[in-house]
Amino acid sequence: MPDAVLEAIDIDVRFGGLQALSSAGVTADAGTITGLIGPNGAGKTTLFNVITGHQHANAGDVRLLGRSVAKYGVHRRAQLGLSRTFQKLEAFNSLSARDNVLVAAEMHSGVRAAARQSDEILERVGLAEVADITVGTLPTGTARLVELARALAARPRALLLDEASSGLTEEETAAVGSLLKQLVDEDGLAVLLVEHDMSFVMNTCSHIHVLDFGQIIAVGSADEIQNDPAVRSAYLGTGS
């Protein structure tokens, strides 16, 4: 059985009188790509923010490699192996693609090793040809790949991707899917993916959690999720 790298357990989040998450939870195992899907406003990014320490939870726990990190800040969780990308692109637009990746690599390695690792990651993600180009001048899809490369440079054990295919062409999306499968197969990475492209999710994720109105309403394989009446009614729009 796969080992749980990341667990969010019974997470509650309230914004004033709004219950954004209610006993929500998700698990990402080593060597697997796990999807987190749901309608807009379901609470997906809020759950991501709780996991990474950007949002305080009113209740619940977050565990990384079996260790509770709920009381740790963003930087400590990153040091322990948690890395993410954002729904709204977060890149250093005035820096080159290489320097964006180098910023993360240098946090975990010496200068020479970080430079070598940055070039290896850029090659792996397919960005070697734009390594010296300023990110602010790159197309959105390419800039998202830079953000992914930077997240990988932090040497994560668990990688959280928020709308990874947003702004990407079909060819780029397929390439990202192939890369993620390679990362989990070869590196044993645990990937948790929030995504609205259902074709991408169903073709990439081996396990899927469905969030609706702040609660997990279904967990299963791609086939099980597609055939779940509650999911079809709440999200896939086909009704039962």
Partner chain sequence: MTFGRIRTSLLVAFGAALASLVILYWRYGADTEVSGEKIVIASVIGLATGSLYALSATGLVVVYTTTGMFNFAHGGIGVFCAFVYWEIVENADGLGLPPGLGLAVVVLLVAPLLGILIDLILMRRLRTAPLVVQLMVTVGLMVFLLTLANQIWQADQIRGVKPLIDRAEGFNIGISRVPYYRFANLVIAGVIAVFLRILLFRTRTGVAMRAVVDNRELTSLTGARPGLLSGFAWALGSSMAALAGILVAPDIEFNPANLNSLMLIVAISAAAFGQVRSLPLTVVGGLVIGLLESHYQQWISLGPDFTFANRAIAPIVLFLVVLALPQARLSVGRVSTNLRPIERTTRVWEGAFGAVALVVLAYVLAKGWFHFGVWDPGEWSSTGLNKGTSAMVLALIGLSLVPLTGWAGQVNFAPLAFAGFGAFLWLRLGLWFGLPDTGGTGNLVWLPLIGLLCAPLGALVAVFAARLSGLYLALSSLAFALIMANVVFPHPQVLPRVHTFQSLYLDVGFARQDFDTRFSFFMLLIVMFALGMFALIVLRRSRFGRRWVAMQDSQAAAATVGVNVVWTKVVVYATSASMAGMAGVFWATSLSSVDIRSFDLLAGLTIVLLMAAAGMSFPVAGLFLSFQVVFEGLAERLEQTENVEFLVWLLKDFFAKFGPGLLAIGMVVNQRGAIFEMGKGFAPILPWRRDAREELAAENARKRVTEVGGLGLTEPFTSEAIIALDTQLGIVDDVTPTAGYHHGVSRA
Second form
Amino acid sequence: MPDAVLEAIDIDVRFGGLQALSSAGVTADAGTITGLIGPNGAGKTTLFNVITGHQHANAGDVRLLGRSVAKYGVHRRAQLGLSRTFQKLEAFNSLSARDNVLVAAEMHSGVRAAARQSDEILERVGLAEVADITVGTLPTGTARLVELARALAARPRALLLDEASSGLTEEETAAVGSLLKQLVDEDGLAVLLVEHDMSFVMNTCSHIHVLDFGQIIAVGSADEIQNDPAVRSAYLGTGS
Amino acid sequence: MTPPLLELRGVRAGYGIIDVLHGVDLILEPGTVLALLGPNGAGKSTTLAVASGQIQPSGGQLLIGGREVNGAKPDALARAGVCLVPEGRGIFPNLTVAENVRMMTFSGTSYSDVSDRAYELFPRLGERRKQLAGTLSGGEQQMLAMARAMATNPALLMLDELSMGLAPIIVEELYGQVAQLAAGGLSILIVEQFAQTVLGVADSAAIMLHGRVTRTGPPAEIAEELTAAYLGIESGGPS
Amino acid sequence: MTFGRIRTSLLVAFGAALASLVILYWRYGADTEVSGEKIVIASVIGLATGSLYALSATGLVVVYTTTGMFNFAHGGIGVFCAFVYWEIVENADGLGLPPGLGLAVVVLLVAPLLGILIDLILMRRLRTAPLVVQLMVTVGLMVFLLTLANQIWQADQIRGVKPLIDRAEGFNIGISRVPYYRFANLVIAGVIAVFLRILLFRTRTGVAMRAVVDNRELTSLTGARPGLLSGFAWALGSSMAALAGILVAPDIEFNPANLNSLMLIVAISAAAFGQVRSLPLTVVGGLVIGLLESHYQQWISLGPDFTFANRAIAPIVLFLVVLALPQARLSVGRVSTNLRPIERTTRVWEGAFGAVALVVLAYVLAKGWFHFGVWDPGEWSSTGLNKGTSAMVLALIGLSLVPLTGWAGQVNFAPLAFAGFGAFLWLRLGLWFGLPDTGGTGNLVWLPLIGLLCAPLGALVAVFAARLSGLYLALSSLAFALIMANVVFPHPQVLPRVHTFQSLYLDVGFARQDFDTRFSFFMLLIVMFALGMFALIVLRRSRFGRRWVAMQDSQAAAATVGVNVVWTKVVVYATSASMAGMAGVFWATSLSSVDIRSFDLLAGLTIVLLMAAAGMSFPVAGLFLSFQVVFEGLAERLEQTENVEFLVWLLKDFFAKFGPGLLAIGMVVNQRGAIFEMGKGFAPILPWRRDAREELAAENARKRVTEVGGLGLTEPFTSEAIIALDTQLGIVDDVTPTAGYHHGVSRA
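Form predicted in complex with its partner chain, following the form predicted on its own:
Everything in the complex follows now, all chains and molecules, and the chain you saw is the first one.
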């Protein structure tokens, strides 16, 4: 039985009259990659924001390593091991790639240790060559990798990736995929990702949650999800 | 021979220094409905932004009715009859329904015509004239957005993700209206994720991937390929 | 929904203001008996003035809601137009138009034209600029308009504007007389408010103006022209500023600075009352401020220690309202422009080198070893040292803005308030702690203590600032500056009116160095600046510097890696406050006495403007504050020479006076500041800056690309094609490092 590193339980979010999430929940286990998919506007990013504390939930609980963090602020959750990337890029644009990573590493390590860790992570993510370049001038795909590197430098136990592959070339996507598998296998990280590139999801994720109209409509393996009629109709419309 | 109503020739465009469209070719014949499909980030909305004048192409040509209109401002195109209903509720949330309807008169239709037509098509809006548009339900907001398309007699209608976040029954109602417009001979370009619904009303369809139109054809053929594109079946893993 | 919350907050703020008025009366009531008659009269006067405030404020709100631009120059426009009115109506040598016609000409012609001009030339280009740039440009415009008014209508004669209806006409309430013109103001303001309401809610143009605020893109998709609408809004806003300026003029001392501070602060406070969006609440805000002011004057007398406290009413309202407003959320997404491809922070050794070079250069100049051929070295050094001293004092204060605004992005209009606090502590420390030299410690060993003691004030401000962002932060810092300047500092217990700060010295027990000559004091300032600059360069390369910049780029992302945003703000505010506090010691010493004029709003804003125009993120920008002083000094020196009147005028009356405003306005074009551009030109010359040379080469290559396009080729080249072409033509030598990142990431 795998340990749940991250659990979001029965999350409700209302924006005015709009019910963005109703009793939505996800679980991410140590050493696994979990996918969260669903049509546009289903509430995926909202759920992410609730988990990291950027969005207030009307009801529900978020548990990290078995401990409720729903009352904590964003930075506190981050210190406890929750890290993320953003759908709309939120890199530190006026800093270099290295400094982006350093800011995160320095939150828990001394000067030398942080510098060493940063260089290792940049190498691992494949950013060593652009380390000194201002992130604001990098292509979107590369800036996304900087966000990933920065998230890793924060030493997460659970890593949330929002559209990790958008803007990336096919090779870059593949590289991110194998990097994630490596992280999960070797470091026991729990990864939860929102993704539109379905071949990426189907190939990387061992569990997939499908969100539609703010509700989880299916949970299962790639095969189960692909053959689930509810999922098909959610994606392709009412006709099929 | 009449020129295509809307034509994009090798259009490149993007935000800042980053190109999203790498040479898009697209043709919409007069009086037809074209569905533009594809996964997120493929450049569908950017294509509409170019066609409506919101983004200036950095390369290639944008032609409307056979005339090159590169560089035309969105308000000028709107007055010329290009109507885009943008993604995510094309309404002004802090104006009342009636004021939203009044904003539809800038493309040349009189206020009485617009309001008569809008409230006739969507009686529910008529009941809520004085209400702030932002307090309407999602479906009603989309109806209000659609009302502009339907009440101002545009020459070219472009709809972006009409169905996003809406319940299936409302989507069907909205597409019923689209089908009526199409039957009336309006040229329509639809960007959608709910492929099945669109393909029902479309005369032809195009698939967009990575900033290019990769496939154009009759809806039936496109439908076959879509499942694969969306759910990643049979398309092979990353090599 | 949220409107209810806002209303509650405003009620609380209003209640607090009313309660403090009552408490003040109970404690410090003037020797007037409360009578119904007096209450009515004070209320009538308050409403009449308040309606003019409301008029001015609604103009500000109309512009903000339609264009998204908060116009700090609103008061300046009003001032300029009011003086134009004086010129064509009241001036004996002027046109002598009848008041009604003059009013029509100014309000319906001059003001709208000015507004449209401002929109066309400046504001249109700023729509997508970062907030800091928007603020600086409009503040720059305000300073420019004020300087212009001051230059045209110099203080050599006393001017006055008569009300439209003769003052003598009026009626009596009991034994007090209320003139009709005050009622006229009330009526005019009321009519305008109704007109605006009809315009914005009943006409298509008005609906479209409100639509632009909601969604500019969608507005243009409907076929409405956002450009025309914003031009119209600017014209309308300017007219209202002009009208308010002309109507309020008869009741005040008619000079540009006075009229501006009244118009600007009151308009901002009233507008903040309506969250800069709601017109009805803005009107209420204006009336409330008017009422508070008149009742304060009627009932309360705080004595000579608080002479200027009435000027603080509007800022206090502003402060309360901003604090009572619902909390701003973490803002996500903001586009920074014009970044350098290679991020390069000044290296420590470069900082040390620059600091030493500065000290040496200043020493050589101050000694008068260079006399530029023509000038008598003795003369040069005496004026030069005086000017240099006042410049370096400003430079030291300016340095405090670098971490706070330049790196952490926290807009601060109150550097002088922190500096004044430092000066106050310097003066009082001796008294409180029994240090030697009571009434102004002169010994610099105590300077670090000032820094330490100022930090908590900064931290306190940060606690308030942490929940604010963007515009509200800027507004509250403005209110803070005004409250400190009008209430706190003028109090004799804080800074005595007649006091001379004693000269500084450093006494560490076994050695003593005095800084009582011009030369030694100047060199002391130079050394302090060099040290401060060096310290900042080291700080920027430390984890703190990185964290601050990261926080400015994205607060949301900084929090997800574990950065405590509130705490980080507290640290950066404390750092800035202690720097400014220590600078305040030198500032006060150089002025030898500090009074209310030292804290003039314009003086503080000029520091901020020049820093911004130079480039707030570079410590060396502090030297830019010598700008005015240098031009003035040169002009003074040149005045003794023949046949250079034009040059003198140019230096003294044009560059020195208009410079700060014009430079800030120039940020429309160059948002990164002058240092950035100068550095780009200068760096490639330095032998160790290979990176700068490569960058320059790459930029030139890019320029050539656009030139090729300009030859008439319609099909743009791809970047691959250009590189191939350039290599073929041999234009770009083997400069490839920049090409690498254009093609994404290469992987091992």
